[in-house]
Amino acid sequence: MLNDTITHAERELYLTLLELAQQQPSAYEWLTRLPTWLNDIKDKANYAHAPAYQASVARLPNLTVNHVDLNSDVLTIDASLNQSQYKQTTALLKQLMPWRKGPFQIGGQIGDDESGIKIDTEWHSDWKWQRVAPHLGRLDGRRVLDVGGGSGYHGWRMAGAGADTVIIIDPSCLFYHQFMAIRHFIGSADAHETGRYRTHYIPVPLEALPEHSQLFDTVFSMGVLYHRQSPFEHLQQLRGQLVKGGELVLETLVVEGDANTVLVPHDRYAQMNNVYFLPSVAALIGWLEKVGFSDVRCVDVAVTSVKEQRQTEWMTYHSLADFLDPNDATKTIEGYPAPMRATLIAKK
């Protein structure tokens, strides 16, 4: 029996979008481009992979769900699995690899390998959460947006830390469907009282958003602007989607240097074609007020361990570790700095 987790999910996503347009009617755009934004990511024409993905989600049985803890390292779905349900969800799961923002653990308590899956997932994405949510604003009832959010597992963290509505933005069919993978064990869980629910994916780039919008208290970009051509355009769209007053948290890779230093790698870095501009912290700085925002302060810089990054069984892919030099851990296997991080933090 197939269950129906995607078709109510983006049902939730619709009234919610339909409710806050009642608020602010620059909404009303984004739910005219709604339906194409859904259709064209399960269109095979445009991913081959999506009716297999599709069909993975929907085959995922209905647990008895004990407990969600969203507010959790790891993202834990507290259920009861038999064997059979076990092998099937597991098998079900890794249809759905790589596995690379989590970790997820589903079924039993943490560290009870016989009876929970624990989705061991190629980021510590907790780790980074941990650098970035003691600096942030409050969540507390407020609308939020994260850019590039991948699996989802930072959106459900800022629902866990009480955010009303997070809306979780990334084009990556495969991300989309972990989600919804994911969304099928928690349900209801990090519902309003209302009944409806507080997460949702919409699977387009930020640039396929309506500009200017000023629907977002908090917007989150983690990981994507050195993804972009056009850095600038970047930072301006995410302007454009917070509410005047609004916070931006933005974490890029950067590299030591003063206000004028910016790398622009030759063809790879860290063996990724697509990586454009890596700006020392004064540098971005910069940028972020020339784009207008204000109280721009960098709460934190971490370089990337291969504790942090690494291959798993639910990503067997290379990791950072064949991405350095393997004897200079301090540069990529290209000769640049090796993977540094900064988060920083603006006001609009």
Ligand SMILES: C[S@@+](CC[C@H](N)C(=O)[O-])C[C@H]1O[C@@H](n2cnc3c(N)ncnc32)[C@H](O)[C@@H]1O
The other form holds:
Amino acid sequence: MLNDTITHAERELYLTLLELAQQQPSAYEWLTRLPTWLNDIKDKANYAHAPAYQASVARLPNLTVNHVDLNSDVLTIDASLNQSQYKQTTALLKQLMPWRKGPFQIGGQIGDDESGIKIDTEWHSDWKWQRVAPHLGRLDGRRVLDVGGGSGYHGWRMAGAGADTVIIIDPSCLFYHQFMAIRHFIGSADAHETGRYRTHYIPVPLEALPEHSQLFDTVFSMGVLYHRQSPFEHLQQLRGQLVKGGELVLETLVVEGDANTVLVPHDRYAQMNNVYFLPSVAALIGWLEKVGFSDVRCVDVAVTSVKEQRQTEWMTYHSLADFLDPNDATKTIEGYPAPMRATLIAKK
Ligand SMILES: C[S@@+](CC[C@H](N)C(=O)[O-])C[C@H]1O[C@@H](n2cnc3c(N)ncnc32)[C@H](O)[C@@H]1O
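Switch from the form predicted alone to the form predicted together with this ligand and print that structure.
Full complex below, order starting with the chain above.
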């Protein structure tokens, strides 16, 4: 029997936006566009794999879930799986590979109980959350947008931190279905007392959203800016989603240097062919101020280690170790400085 997880999640998203529109009329524009957004992601003319991903989610078994912990580093859904459910669930989740952002665990304690499935993702996304979370203004009761949220790992952590509503956006068809697979097991464990879900996913890029919605108290953009050809447009679009006084959390690749330093890789950067602007922290602070943010501060700078981003059983392609110079880990294979990331926080 097929489950109705995606339909149910879509219904919850509609109702959430409808309720929001009653206080914030700009949400009506989102409601107008929502049918197209949700229809496009199912269209195999746009995404050849969409029907297969949908089928994988729809065939996930209904488990008895004992407890969900959205606050743990390994996002854990404590459920009972018999051997056939374990095999079926593992096989279906593997059809949604590569799993890049996580980790997640479905089932009992790994080690004590072999019924547990640990999705050991390429990224230790929990490490990024540990670097970012201590510096955030309160999320409790807030409306949050996570731009480029991948599988949704950080979005679930935002809900775990008490956010009233989290909307994750990302144009990836695969990551949308990974989120739905996790949603299937989380069920209503993130819901308000009313039963309404708090965590939602819209499969669109930031540019598709109405420009000046001003709907969110906190907007996250983590790991997206360097993929944008027009970084200033991205920063303006993020600003347009924030309420006045709202908080932007921007995490991106940076290089050492002064306010005039920006690296534009000529071709690939760490084998990625879609990397455009890597500013210094000082330059990035200047960019944020130029588009109108205030109280801009850099709260963390970290060099990405091959323990944080690596090949796993759930992501079997090449990973960071293959993208660094084999003789000098401070450089990428192309000779650029190795990936270093900064987190900046700013006010609208
Ligand atoms: C490097 S991953 C970062 C994922 C996650 N935010 C994190 O920090 O671990 C970049 C994500 O941004 C998404 N993305 C790329 N362009 C985007 C855009 N224009 N708007 C929103 N998301 C975008 C990609 O699909 C991808 O999932």
